[in-house]
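What follows is a single chain, given as structure tokens, in the form predicted alone.
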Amino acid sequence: MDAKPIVVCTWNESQGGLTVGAEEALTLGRGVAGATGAKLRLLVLGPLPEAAMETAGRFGADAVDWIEDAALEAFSPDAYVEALAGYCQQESPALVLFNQAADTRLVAPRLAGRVGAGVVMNGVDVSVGEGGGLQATASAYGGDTQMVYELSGAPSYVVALSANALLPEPAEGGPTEPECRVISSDLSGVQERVRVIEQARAEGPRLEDADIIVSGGRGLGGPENYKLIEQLAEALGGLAGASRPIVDEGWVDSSQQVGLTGKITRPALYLAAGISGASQHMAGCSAAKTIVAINSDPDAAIFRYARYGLVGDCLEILPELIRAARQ
């Protein structure tokens, strides 16, 4: 009897025709499928992106399953849950992997409840344990620690993978040639219970994709000094970020927040000025290759994470860094 398939679910053409994080989820799914002898499938809801077949093959998928229905052309939680529940009942996957985003938080737990599956959010890894069962590792307590869950007792499992949890790696030995399967679904009777009046739109570069991020915190003293963060970020060719306290106080827009309740980043360089280093903030930047911290408190927690630390007033240090970066 064939092992139950491993399924990576994606929707919305948001990056290269696929949901941001789909390549990471395919990388993880391929590893689980290889360890269990299962097939790896990419499941697409709504319009089939041009990049779907190429990406699926590059990351070693055996098939692309496509659910097409007018109700799936735009994100609609009730319709998406209905379509996914029907798919799971028909195909009986062992594991359904999502990249974790705002949309996923609305869908993954409801899907698990609908089909009686176990669910793990904030996932960073899925592996096969010594007994052959699946284990899901998830971040917990604001990223301070990780929990390992034994996945047993349910017919299938749903895991949402945190952004930047791992690096995407194409399959060794070259791309596969996945078949494309059209999965039927009747969503004509689904009525959305929540109606979106105006869709939020993100414009410009994303913090999650930045190689260099310069972030500021309360140590800047006031909103008028945040311009130093923006100037240094521009001089270094990066993006400006912020800690939650200055976002809550209205200094900058929430789209620039780095942390557990903001953006999860993995830059080559993360420079934090006037940020104490609370665990909630570090959950969004601890994966950076190099962290540089500027803080007037030599005992600030952020120095435990930083490769380089500057003890001093960031209002005195930042102008000098800007001057040096512009030369």
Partner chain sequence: MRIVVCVKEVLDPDAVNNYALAGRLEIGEDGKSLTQTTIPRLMNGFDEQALEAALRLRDAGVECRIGAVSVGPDTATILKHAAALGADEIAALPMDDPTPDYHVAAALLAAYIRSSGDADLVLCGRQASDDDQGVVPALICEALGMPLVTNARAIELAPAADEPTLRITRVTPDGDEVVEVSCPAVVTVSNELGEPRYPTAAKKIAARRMKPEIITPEGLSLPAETLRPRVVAQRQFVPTVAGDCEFVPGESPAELAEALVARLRQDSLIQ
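Complement to the form predicted alone: the form predicted in complex with the partner chain:
Keep in mind that what follows is only the chain, not its partners or any molecules around it.
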């Protein structure tokens, strides 16, 4: 009998590509599938993104399973959970991997609850443990620590991977040619119980997609100084972000919060001014390629993550940076 499959689950984002993070999940899934002799599948809910077959092949998937249903066209938690539960009952995967985002935070644990699976969020790794069973490593305390969980006792597992868990690596030895399997599901009976009265309207570009982010924290001293962050962001062609305390204080809107419970970003450049570098903040920016920190305390934790550090008063340095960047 074949080992139970390893499934990476994704759905179409508005841009028409695969969900951010699907490549990372496929990379990890391929490792687990290899170690357990299982097949690797990419499961797509709703419209099949153009890139799906190619990406699945490049990352070594054996199949793309596609659940197409009008109810899955846009994100709809009840329909998504129902479709996934049906899929799990039919295909009995050993592991369903998600890339962690706000939507998966809603769907992944509900799926586990629905089908009696075990679930781990904030995953950074899944591997085969000494006893031959699966184990998952997940961050805790915002990333101050990591926890290793043994996955045994449930017929299947659901794991969501953190944004900065690993780097995507295409399959060695070139792409596979996955077959596309259309999976039928009956979602006619599902009625979304949560009714959207007013849709969220993202205004302008999103921090998640930004290439350059300039963030400010409590070290700015007061709300009136946040404009320095906005001006520097503008001068660098980037977006402005924030740490949680200044969101909680009402200096800036919560859509600008970077971190564990805010935006998970992956810019090329992340510049943090007056931010101490608590794990919960870094959870939202440590996937940045280059981090620059401005802090008056030379021992601030943020410098451990930074490529470049500026020790000094950000209220004095920021205006000079704005000037230098504009030149």
